[in-house]
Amino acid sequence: MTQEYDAIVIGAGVSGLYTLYKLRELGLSARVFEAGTNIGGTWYWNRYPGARFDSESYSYQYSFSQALIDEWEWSEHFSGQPEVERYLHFVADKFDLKRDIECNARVATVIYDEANKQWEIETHNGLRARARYVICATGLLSAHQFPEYEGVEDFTGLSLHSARWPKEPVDFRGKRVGIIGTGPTGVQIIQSIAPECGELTVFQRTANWCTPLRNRPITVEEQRKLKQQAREIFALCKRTWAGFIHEPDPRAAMDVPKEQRLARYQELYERGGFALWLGNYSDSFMSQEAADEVADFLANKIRERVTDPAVAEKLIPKHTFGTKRCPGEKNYYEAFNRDNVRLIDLREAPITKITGSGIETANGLHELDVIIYATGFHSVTGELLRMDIRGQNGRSLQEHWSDGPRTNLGVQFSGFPNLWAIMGPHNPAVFCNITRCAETNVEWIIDCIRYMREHGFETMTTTVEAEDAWTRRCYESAKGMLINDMQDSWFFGSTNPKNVRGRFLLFAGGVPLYRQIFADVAARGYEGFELR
């Protein structure tokens, strides 16, 4: 039996829950299809030890309901996964969202019926539904992946992926544990489990510039002030480049005396979170000289904190500071001072294969009881391409993106009427404080649907010309920035199939400009989109 709705939402994470709320507000019938056995998206799947916000809790929370802001109290400045998951359940229960959510329902196909101007979806477990509108709330980092090493399936011990962590606690006591990956996830896991493991071997593919998180409990007085200042916090996020609470110094770094620059780096380092990354000088994303100076500052911090000089040098990244998202850490570097922790630099001794008993590198076999893969995702495009999405003339999204993703405003693709992606390629969400960008994108998409219904339009789809123009604009947005030289990062699709690699997947013009572009396009009657 095929159920009929006005709208279908794919995904019940931060974006999907808000989309359902806004569709209901518009008076539409809607159904959310979620692959997990419960809601939460990122905060359902990523329950590994140490998983927590890298943006301040009170800047990440939803802004659409004052009652919600008043009722919920965060316990920490950077809350952990269990609390974030509880928060999303609190939101879903407060607004009675769960009755319209189908869990354990991973969408397999999304097929457009041109005759009836409807989309039909089918899940892997056989559920079918039809709707006029489909909104993909599938996230940026949700299609997890294992590395392409020989023998991954051969290991006879316990294999874990950070994005598919078991709900039951894992006991590492006395175990020989190996972890592959030292990105933000790997950093959180390593510093959390190091004291518990019998032995912990860290297989580092790429060192990252980590900055202290400086997490701590929120006091009663802080709680009161944060609620009073909530609207000011959201307004601040709206005017910053990436939607965080950190505003840069308007001066260029080298216009400031060196002594003052170093003092500011120390101040931002002590402040914690993304302060040193996003609250630095105004040209920190463009000036190689400024970025190198911050890198030297951080490298010296690593040398001060790691007792073995050889290990310290391996932990110092080789890439330009600021061109990758900075993992937040508490005692990550101190973990490598422990007798039970050792570091294997895979640039010196690459992994040759996974065996039944452990990980074999160029310098020998490392016997293990547990292997943890903190090896990331098919970024941005992954979950969209894992579904079989077919638009007009039966053309698949895989075909449409055969030469890399093409979008208009990061939310629509030509030939796919009434289908939107909240966190698709070519929007600023990768840099963004996710909820701040999610709310903006959801509200714009819902306004599209409202406009269509008020003006008697049945379908909306981007024109090919507008799609080509926006895709070019996104490529251009990286030029002049240091990030443009980081072609091996996942911002350029390095973790994706070959046809995506080398294509800049973001819009680097910043959140305020993106919001203004949204407003301008809407004000001109959705210029660049065909309404019928």
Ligand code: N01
Second form
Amino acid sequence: MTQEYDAIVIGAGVSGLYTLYKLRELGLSARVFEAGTNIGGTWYWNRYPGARFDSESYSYQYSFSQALIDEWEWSEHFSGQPEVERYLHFVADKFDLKRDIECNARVATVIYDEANKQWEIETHNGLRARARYVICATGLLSAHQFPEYEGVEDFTGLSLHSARWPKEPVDFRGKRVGIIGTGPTGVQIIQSIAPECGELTVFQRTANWCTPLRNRPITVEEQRKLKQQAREIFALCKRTWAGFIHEPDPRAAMDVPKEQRLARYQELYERGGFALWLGNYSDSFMSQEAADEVADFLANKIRERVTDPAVAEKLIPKHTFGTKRCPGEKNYYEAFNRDNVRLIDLREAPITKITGSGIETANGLHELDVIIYATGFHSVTGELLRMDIRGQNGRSLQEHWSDGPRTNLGVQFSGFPNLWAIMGPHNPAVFCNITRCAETNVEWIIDCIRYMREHGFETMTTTVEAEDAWTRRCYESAKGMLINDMQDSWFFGSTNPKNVRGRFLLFAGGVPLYRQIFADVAARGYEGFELR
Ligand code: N01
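Now show me the form predicted in complex with the named molecule, since the one above was the form predicted on its own.
Expanding to the full complex; the earlier chain stays at the top.
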């Protein structure tokens, strides 16, 4: 039987939960379809050891309800996955959201019925539903990726992907564990399990510029202040380019005397989180000279912390500082001083295949009991393209995006009326503290629906012209920034299937500008969108 609702939401993570809340506020009937057996999205799937915030907990929480802010207490400055998952359940229970969420229901098809101006979805387990509005709250980093090595299926030991981690704890004691991937996920896993494993072999293709997270418990006094300052914290996040609490010094780095610059790097290194990445100087994302100086600063820290100089050199990245997200670390570098941890540099000896008993590189076979894949995601477009979404004239999203994603404002695609993506491509959310950006995007989409209903419009679709213009603007937004020269990152889909790599997937103009553009477009009666 096909159920009918006003709106269908795909995904019950941070943005899906808030969407449901806002749809109800609008008085609409809505159903959320969630692939996981429970809610939480990213915080449901990524339950690997060491998974935690890289945003300060109190900057990541929802801002829409004062009662929620008052009632919930974070225990750490950067809380771990179990606490974040508990928080999302707390939110869902507080607002009684779960009764409208269908878990274990991965959406397979999303088909537009032109005659009735409705969407029909079907899940993998055969549930069907129809609605006028569809909101994809499927996340940016949801479609996990295994590497394309021969033999991945052949390994007879335990294979784990970071984004499909089992709910029961994995016992690494006495085991020979290999991990592929040294992005933010790999770093969190390595530093957490190194003391426990019998042997840990790290297969590193690209070292990353890690900065100390400096996590610590929130004291009673801090808790009190943080509650008082909650609104100021959100206001600060609204002002900053990436929606975090870190504000750069407004001066250009090289206008500041060298001694002062180095003192600032040290201060930001001590402060932790993304302070050194996002709170540096105003031109940190543009000036090669400034980025190189921070890189030298960090390289020296690595040399100080890693006892074997040859290992230290391998852990020092070769790419420009700041062009990828910086993993937040605690004792990551010290892990490589342990007798049970070995670093394999895949640039020297690439992986040739996975075998029944381990990982084979150009230098020979590494026999293992466990292989951990921390190899990332089909980023940004993956989860949307994994569904069969068909808009007007039966045209699929795959066809529409055959030459890279095309969007208007990152939220709509031409030929797909009344379908919105909260964290689609061409969004600043990728750089962003996700909840800050999710709230903005959800509120804008809900306002679209409210506007349509108040003005008697049945459908809203971006025009092709506005879509082309925004897509071009996103490519332009990265020009002049160092990230534009770093195509080997998931910002350009480097871990995506080969046919969908090499396009800049984000909007790099910053969160405040994006919010302003949203406001301007709405104020001009949704200019660039066709309302019928
Ligand atoms: O994924 P990644 P991630 N052979 O794509 C390697 C967020 N996040 O899951 O760089 C060998 O960054 C790949 O190597 P290379 C955060 O936004 C947040 O770590 O392609 N290696 C790289 O080392 C982050 O940016 C938190 O050479 C292969 C790694 O796998 C985003 O998620 C925590 C390979 C993939 O790194 C993604 O992070 C964690 C191959 N064939 C993540 N293929 C928080 O703290 C890939 N790799 C909130």
